[in-house]
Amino acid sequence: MSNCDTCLVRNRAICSALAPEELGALAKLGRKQMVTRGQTLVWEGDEALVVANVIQGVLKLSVSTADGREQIVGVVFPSDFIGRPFGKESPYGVTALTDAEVCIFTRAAFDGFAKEHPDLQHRLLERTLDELDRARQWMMLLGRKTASERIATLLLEISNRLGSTSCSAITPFLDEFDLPMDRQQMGDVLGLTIETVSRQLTKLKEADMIALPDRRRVVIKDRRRLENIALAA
């Protein structure tokens, strides 16, 4: 693996709790992989073998109905951690929703690890007490907002959470991006129909709010405006 001090998510990823020579040990013990976009990582129900700190890139987390459908139920961006150390089996599927950098350990080390350094335990359950407040907003936008008020929420996230890792500390976010998702897989993610997420899209567009130049390209003109309809609910 290559020197640590040079990663892009090195004071935002788990591993920031660590000592320099607490991070040299850890490094030893995994390894950059990349993944295209539409390549899994990690199956629904397989045997959690791997664990993860995604670097670059975005990755959904999703799970089958039991009808054979998809159901996306969480989007990860650089910084955050995948996988269930300490667990047997992967709850969710992990898949490449553009391409992506990740630094991944097999979970048997990891555990390892962890097991011998609290600090680093700590910032895990920070993590997943993370996880858990997200989960429960996310929980409060499918059931009370609107859905002009989840399409705004979903992009100011996305500008937001992009943004933390390539911007400066005085504009943490980006107001020009590239979506990782396509309109199908909003949709999933806000329990929106496809048409639907067009058709609040092009809203915003010919609200002035955002601009679209192409499919996938976001421009966010009037941050200010799009903040107050997120949090109208």
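Now that you have shown the form predicted on its own, what about the form predicted together with another copy of the chain?
All you get below is the one chain by itself.
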């Protein structure tokens, strides 16, 4: 892997825990890799041989039943960490939702390096705790929220995640953005069917809370009202 200095996520990925010379050592172990939309990086149930940092793009973590039902159990944005360090097979698959760029390591090499660098492990722990909190919030959504509450929550979540990812550190969130997934995938994140997703989106559009200029684009026109729905109050 070449130059961490110019890395887009240098200051936000777990690498930010490292001093320049340590960073150099880690860099030798990894390499940048392009991933195209739809490409799978890790298969569900396989031994997890790689871990990675996301530099650009969005990926999904997903689980399927034997009879083909799918649930997306995580959506990963730039600066997020991918993978299951320290042994274990991966209980979910990792697939690119958009074209993406990742900084990839073999698990063995990464594990070894992490053991020697407590600061890195500390950052990883904080990140994992945050992921866990997010997963639990999503459990509430999947267990107890209605379809419209789910859709509102997803739109706001994506707006926030894309916002805090974007270059300008000013934006706390975006009021206009492209969805990094299609309707089927929205359904798979929300535990809904594609038809229900579509119907709820048109409802929000008709209520003038959002606009949908094209398939992918979303404009949030009334964040306040959308938040009220999302909170399930």
